[in-house]
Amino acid sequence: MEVVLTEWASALIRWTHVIAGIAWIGSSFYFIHLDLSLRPRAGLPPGVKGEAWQVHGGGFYHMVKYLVAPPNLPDHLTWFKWEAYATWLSGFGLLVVVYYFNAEMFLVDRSVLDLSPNAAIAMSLGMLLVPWLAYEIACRSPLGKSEIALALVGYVFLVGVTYAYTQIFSGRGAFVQIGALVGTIMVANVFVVIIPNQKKIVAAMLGGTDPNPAWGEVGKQRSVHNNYLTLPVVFLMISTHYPLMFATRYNWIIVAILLLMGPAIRHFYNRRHEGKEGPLWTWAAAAVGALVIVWLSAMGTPGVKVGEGPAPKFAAVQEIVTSRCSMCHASEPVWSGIVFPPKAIRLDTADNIRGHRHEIEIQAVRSNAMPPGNITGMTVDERSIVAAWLAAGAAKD
């Protein structure tokens, strides 16, 4: 009943993460377009930044900003945030029940660091909240008054992160690690900053005082790195599920590709926001990182001789699989906390094992995502002569 229980909460958790994201991103996309987008004129309140005319849903919208706040408070105000909130809570209750609670599974691989998984999880905690705070701290430094600065060092900072965490946990949860990382400083912008300033700017009104011009400009550099962030963490996000992404041995430098294609992509609609051309080159730069990671990925992993080699017997390949993937593979696991075969996959025939010989290739030989975390310790020689076995056809004698 356990495994069930915990299988549901693993989906309704993960349901209400990509509910709450899409309302996240959705108002955070359409917020920038309309800063972006806005017109000044003569004849404007005292204040105001400019306007912008939008149609959508059968009406017409007339949308201005001021600069700091209107003359006098309107009686009812809409707060973004609780959006920012629920993605970051759900993102976290996801990490708790994927992650933490199958940590020997998908946050360990002793092959990189023999951790305990109580250590890895009290490292993976420790290490979302001190980068943290080194961001918030640069931010505030006087690094913050400089947005090229602050973005290349920020850039250089999150790779080096990265790196770190390939150092000690799974490719699968460094990944996943980097990803919250980058969630946690998005949402504590909104949390610590961007929303507290808000609300001063608000009980300065209320007390019938101007409030300080500060407070917004900086609500808004804040706002502006979650924009350029919101793409590399979707893909973060969905790359745990892709082994060639996480599990091969350059993935690192994939992760600081990914942190610069973001971006890129980002600018070019920004420019286009602002009504004006759209820099190709941000089109050409991703497309040239997209086939990099490519080609990166086909690299594999450190050790294994893919093509290689002479073909071995299957009997050789059958026993390699049959210790080391059958069971939890089998049409009854017997590896703790499996019920059913992970992806109804079967791998404890001769027939299954040929018959699932592509995903053998991706999950085993060119990265090493299966054995999760290596938790049966499948060797480099024992990948090798899988890889020749698929080299060679994969024949069943």
Second form
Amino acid sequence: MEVVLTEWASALIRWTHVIAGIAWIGSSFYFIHLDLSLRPRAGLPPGVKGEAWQVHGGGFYHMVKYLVAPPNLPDHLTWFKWEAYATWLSGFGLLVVVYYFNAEMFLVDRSVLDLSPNAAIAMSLGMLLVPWLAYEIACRSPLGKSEIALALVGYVFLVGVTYAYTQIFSGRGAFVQIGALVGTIMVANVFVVIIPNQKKIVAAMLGGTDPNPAWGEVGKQRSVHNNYLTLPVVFLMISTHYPLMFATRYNWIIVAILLLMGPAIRHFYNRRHEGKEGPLWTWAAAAVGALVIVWLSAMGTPGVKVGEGPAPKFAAVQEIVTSRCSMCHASEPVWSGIVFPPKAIRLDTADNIRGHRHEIEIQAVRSNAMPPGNITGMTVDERSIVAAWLAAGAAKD
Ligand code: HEC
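Next, give the form predicted in complex with heme C (HEC), keeping in mind that what was shown is the form predicted alone.
What follows is the entire complex, opening with the chain shown before.
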């Protein structure tokens, strides 16, 4: 019964998370576009930066932006914050249900670091909190005064943290952790800086004093960070479904490249929304980044020789799969806590093994995503034997 409940909790929380994320990123893209497309015009009310005309859903919208705030606060004011908070809350729920409930399988890899599941969970929480605090301090320090310096230091910092994660957690755990960190930074920017500063502005106006323009500027700086982090965070969240990215040797360099590709593409759109020519170098850079990622991901995992050596007998391969995979991937799994063959993949007969040869290649030969956390201790030699069998045409004799 417990398994059924966890399965449904996971599905419902994931649904909420994806919808909240769409709402958040959607409104964020919308406002960035709106902000950049505002045009000044003579005759606009005082304090207005510019106006924009838009057409959608059968009507025309006439938007104006007050730089600090309008002279009189409207009675009805819509705040955009719950999309962000709901994304974080559901994301954290998902982290708990998928990764903390199954820490042994998805967070820990004892060949990386011999952690107990509870220690791994504690590390995961601490390693979310501490890097976020470091980011917060950096933004408020003199470094935060220079956009470029902060961006460069921030980039090196994120890559360093990613590398540290890959030395603590399984590849998959490390990727979800860096995704969660970037997501946490983004939501905290809304929760700790953008919204509170906006509230201070409103309070100052209601109190009849002039709001401090610095409140708005700091909020804007964090918005820019969020803008450039959007594409990488979404990629990191889906990357945990792609073993070649998270479970190969250069996984942390792949993240380092992604953290550059996303902002490059974002930059193209930012320029276009300003009504300028989108710089094409951004796409060229992103394309080169994508090629390098593909190449890096094909480097496999240390020690596994892909496509070398004499073709082994199928019996040897079946023996490996039976002893390393079938305890979970069988019609009636014998692994405690696993009730159905995961993802409906059964590797318990010769036909099933051959039928799933491409999945086996991706999950256990070219990457070490399976067995999860190498929980059944599949050796490098065993992976190489399966590799040689695949390279020789995966015959069933
Ligand atoms: C301890 C249990 C366990 C063992 C052992 C195990 N797996 Fe898995 N496998 C899982 C779980 C759990 C999932 C589902 C992962 C998820 O939810 O993303 C899975 C998923 C898969 C998938 C589907 C991946 C996808 O996202 O579609 C394949 C293919 C696979 N395993 C192959 C293997 C191979 C090959 C081996 C042996 C080398 C193996 N597994 C060993 C538990 C196991």
